[in-house]
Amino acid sequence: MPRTAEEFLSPPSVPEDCYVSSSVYTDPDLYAEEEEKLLRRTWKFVCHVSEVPNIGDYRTHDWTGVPLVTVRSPDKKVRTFVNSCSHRGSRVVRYPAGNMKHMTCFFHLWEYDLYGNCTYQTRDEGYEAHGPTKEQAGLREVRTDTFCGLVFMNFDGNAAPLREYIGETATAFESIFGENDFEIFHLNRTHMKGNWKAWFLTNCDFYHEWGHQVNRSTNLTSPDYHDRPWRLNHAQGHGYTARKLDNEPFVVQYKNYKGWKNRDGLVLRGLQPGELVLTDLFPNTSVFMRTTCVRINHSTPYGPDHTVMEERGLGIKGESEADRRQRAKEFTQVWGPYSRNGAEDVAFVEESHRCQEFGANKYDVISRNEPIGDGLQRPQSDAYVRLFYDKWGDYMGRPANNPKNLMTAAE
């Protein structure tokens, strides 16, 4: 039956951990708090090592509004620095990617080496009386580490090491990344009018596969679809689907989509033909391993209602041109800016945000529960979404179902 205004404003009739307030997606104060308490304290995916293979290779990026540059130093270690000159704060490196021997600020030509040391101050005699000296004016280095070829950074120097942070979730993709020599072959960015959490959780919400024409035809037609379990890493807030309880792979039926064929060639080592494995790393990185290619999905928020999604495709380094074309074709059939899934996912996020932003949807319901046993859940359960908001609440110090501590209509 239709709800009255009082019923609409009241929380859903489900347990408290089975709904969240829409304000977590729209409130600017909550977003500013997220930046400080959550995003600056967790590991942020930067790039794949193949994007900075040589000494001097770099990529610039932003996180919580802070400009950053990630570069391979002469000792071959990948480092990240705050991309702001120690003199007047101008960005030092202003191009998105490239190769450099040193970093020179265009404002007053102060210079830094690839370890972040200040090596030159224009007319440095002017600093003899009051300083700073070059030794006092290096760039701020940000903690950076690599796992399975994935580069991460973290503003929090006291956070757990990256490998410990990933924890048991590594089992979902460690062997696959260890057995294949990957390199990036695809990168696209998509701007969305929506919240970063909504985008990430779309990747974690298998129930939304009903919204994808491709998934309805390929994934959901697999007879063993509901036999693969969600495995939850409660300590770190990650989730992953691996093989079924009998260690058999989940095989996608690609041939069921008109014009497609099953993926029996170019299969990545560690996977079987048609196999799909997914890992979600809290708070906003997803790694999809789909038979012949890998997708790394990461988002950068620029406000509660503006998210930039980065989507990377990985193939095998040194493979033939014909193999790369086939691999890229199979990647872009499902992902990329011209795929059906990519456009549909953006539409899901933006349409939901439109209702959340103007109060047409007060609460998100996350109550689906499909247990298998031993703490495992079937793929279309909301178990991981509930885990995400449990960890969100730990970092934020407030519950997601009433983050502003507001009185409800019923009260």
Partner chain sequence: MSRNAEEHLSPPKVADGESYIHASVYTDPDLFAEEEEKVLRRTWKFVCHISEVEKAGDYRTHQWTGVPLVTIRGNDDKVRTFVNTCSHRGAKIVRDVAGNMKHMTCFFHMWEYDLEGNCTYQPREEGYEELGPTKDDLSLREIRTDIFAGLIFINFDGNAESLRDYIGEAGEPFEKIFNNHELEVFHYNQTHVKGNWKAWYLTNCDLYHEWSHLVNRTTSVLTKGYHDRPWRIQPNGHGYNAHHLDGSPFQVNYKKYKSWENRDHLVFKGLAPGEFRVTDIFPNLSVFFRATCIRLNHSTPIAPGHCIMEERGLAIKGESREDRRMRTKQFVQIWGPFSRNASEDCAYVEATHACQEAGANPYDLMSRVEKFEDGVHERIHSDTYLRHFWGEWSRLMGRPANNPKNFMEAAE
Given for the second form:
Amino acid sequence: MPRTAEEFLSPPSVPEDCYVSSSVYTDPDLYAEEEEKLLRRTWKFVCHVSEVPNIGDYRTHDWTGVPLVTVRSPDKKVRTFVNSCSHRGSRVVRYPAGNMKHMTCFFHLWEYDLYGNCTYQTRDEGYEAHGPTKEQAGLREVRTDTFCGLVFMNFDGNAAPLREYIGETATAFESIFGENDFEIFHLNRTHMKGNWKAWFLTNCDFYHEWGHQVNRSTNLTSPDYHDRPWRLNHAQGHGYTARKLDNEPFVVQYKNYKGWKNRDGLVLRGLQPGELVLTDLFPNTSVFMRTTCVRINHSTPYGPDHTVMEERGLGIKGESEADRRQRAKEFTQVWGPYSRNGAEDVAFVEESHRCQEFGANKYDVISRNEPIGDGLQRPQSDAYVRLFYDKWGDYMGRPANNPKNLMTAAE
Amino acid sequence: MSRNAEEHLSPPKVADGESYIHASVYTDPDLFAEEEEKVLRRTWKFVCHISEVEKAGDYRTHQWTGVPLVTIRGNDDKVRTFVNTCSHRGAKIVRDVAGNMKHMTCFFHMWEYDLEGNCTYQPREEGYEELGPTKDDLSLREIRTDIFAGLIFINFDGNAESLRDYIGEAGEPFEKIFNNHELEVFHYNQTHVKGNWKAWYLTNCDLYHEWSHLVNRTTSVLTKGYHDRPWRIQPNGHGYNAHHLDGSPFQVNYKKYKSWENRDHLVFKGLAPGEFRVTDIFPNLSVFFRATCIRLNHSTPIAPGHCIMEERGLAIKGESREDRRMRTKQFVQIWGPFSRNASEDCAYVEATHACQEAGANPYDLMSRVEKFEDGVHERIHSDTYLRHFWGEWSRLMGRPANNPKNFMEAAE
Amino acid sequence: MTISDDQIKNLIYKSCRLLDAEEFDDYLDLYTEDFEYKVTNYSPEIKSDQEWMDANRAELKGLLANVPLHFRLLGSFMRHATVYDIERNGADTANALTYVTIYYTTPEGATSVWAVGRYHDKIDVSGDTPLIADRNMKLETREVGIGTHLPM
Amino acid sequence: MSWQQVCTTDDVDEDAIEEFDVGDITLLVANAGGEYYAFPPNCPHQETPLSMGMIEGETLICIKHLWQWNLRTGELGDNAESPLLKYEVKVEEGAVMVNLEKELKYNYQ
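Could you present the same protein in the form predicted together with the partner chain, rather than the form predicted alone shown above?
Everything in the complex follows now, all chains and molecules, and the chain you saw is the first one.
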């Protein structure tokens, strides 16, 4: 029986933590609040250390619209600065990546060293009367920390340290990252018309593997697919799926997809042939491992309906050309703009946004429940998505199913 | 030492506690709307050069604060400006950028207006006999227009002082020279800039940024006496710098830039060879002299973070083809979309806006002071004109430029 | 042996490729000793043609030598050209009309059409290889972003 | 290795600066009013190439921040905040000889 307007507009008949109001994806006020209460309060992934190996290597990026530059200073420490000159605010470093000995603002040639100190003011006698002096004109430094070669930053100077923030979820990838000398070999950025949370949650909602031809044939055909429990970090809002209950790896049958072979060679140290380990770090970073390659994927919001997804591929530093080529081949089978799943994931986000944007769909149902024993849930339950929105609610001080009391207020 | 969040967000440590502005003056939509009403529709705004509307019926369409306008020379040789909208149902009447017309026809219902703005024809006029209005009450809204040294200006405020009084002594560096010749526009380009119209205008006024242009470093900053020119601050927010304190002209050394020659030939009457002058007319027009070239540059606001920069080059009417070509060559060396400096200036404004837009840098410093020994005049790399501009802006807005919306008091 | 149309076309295509790659010395070798290079367009605003770049060999050489010192637009240009017409006049010169689309790609990888225009070239075919004696890049596009120092 | 011939006098025009490699040392030779001077390729301030600089009389000017030095006396000119390192130079029958005992480097390198 199709639903009437009235049924359609009232909340789904599921518990309150099992649905979300679509306004979390579209409402500009909530987005502005997110920037303040969530995005500038949590640790944000920047890049992999292999992108800034030498002194002076830098990456520019931005977060909540603020241009930033992350650079390895002469003391080998990786630092992040607001990429804006203290004089008239121009962006200083303009290129996506490179190496620099110092930072020159091209507008009036002011100089900064790689510690953020202002080292040169052109014709500085002009500042004798009113100042500011060089000492008062340093760049704004933003807290930066690295874990397992992943560089993170945090606008909130008082937040808990990065290691503590990741907490027990580190067990999903810490040993593997420790045993392999990773370097980046793939990067793509995709602009999409949709909310940053919708993108992140495609990496956390394994129920949507039904939407991928690859995952249907190589994953869902294996009966033990469902024997991997979600390992949820309730304190920090992270989660991962790795080994099954009997501690055996879940092995992906890549050969089930026409033209592919199983991944028995080039297996990363710490993983078994075909093994799949998927980690999601609140609020927006996923570390996926498919036996021979690692995918780091995160989303940068530019507005409620505009997100840039950034995707990195990690291989082994110094491996032969042939090995690297095979690893890259396997990476781009599943991930990347010309892969089997890349376009599909972006389409899922954009098509959902298309409806949420105009209120065509008021709610997002996340009520799947698949217990596996001693309080754990199977991968295709919505357990993690519920945890994500529980955490979102904590930071925002608003329930995700009714963030602006839409239901009580006259809609 | 780098700065922490608290230092970064608190006002810069400048001795007078004032020589900075709050970046919201460039990005805040409310301030932008208020500016339109209190600044942009209260001051004289440059439209074009008289050579662009030379004969009766020659017109030029443009817009100011979003209002479509048309400036046209009437049959009585008088230059007028009208709001470019039909009195019937408001369609834009004149849609071309420039041209000549005997009268103005609204394409929508074929209403006609003459060059003095009178409504002269309505199809099936009998339809208005019962309820009116009649043609006499339907003429176009005329905007006050006046000319100074061949430059056409308009002012939405009918009660404002005259154009000549408004410009005052700021006309001194260019009025005589403009009147020494019959000039015409030979170069025109406009550039959409992702930045605020004031940021663009103040790039023209901030000579300290000559350090960033390779051309200016080599041909000007290195030239003896470069710093011996005082800023001449004028009322109404204008200012100019031309001669040194001792009255001698500043002559640019163009041959210091690889493959260029000095500008000793084709110099405008009243200028010395190689002479450089710049006049900044509040709120948005800069008049540049580079010996053989005249540049008129102004910025039209579209939105807080979007403006259109318009650039005109003036030359002598009727000069020989060779002279015109040499003058053009020298103009496009420095100005125009393929010149050495233009893309650099646009990049500065856009790079600055990229940070201010997101609050990455809440303040904009203007604390440079370089006084002459007389303790009165200030050298050209001082920020004295920037302080003067923002003083005038604050006066018209009734808001301090360093804290326009009481950000500092209100919880940020 | 007279110079074929194909040789003229290859000369014009090579001029685009070398400029894309910013191999300025080789680019200048494609021109005769006293060539003239212009970028022009028609401005409806002032109802006249106008020149936005006008350079001879010494001036273009000076510009291209200084480009690295200038503060430049980041990203890259890619010129796509198609020679539409070659017309011989006498044994020594030919005129070529080439349609050009210039794509601009930001460092972040976003590509857009920067400008479209036409090369009006006078080609010197008196030697054994063709050389450009005169180039007028007549632009159709007049809004060219923040502008550039480079010839088109 | 000490005195080496780097170039001949007519390799460097008046008021010009040319770059030369001798072994693995890269250096510049400038001709300021007929006098020859040799110094490291980059500016003492930062890595701006001095080969792009300008010669005015006896003064060398770096093109970025317009730091200036008197080549003959080594005196700091306008804007300069640190000295220019110079190699010993002597001209013998048209050959420009430079004492390359030790490659000169600035502390920021």
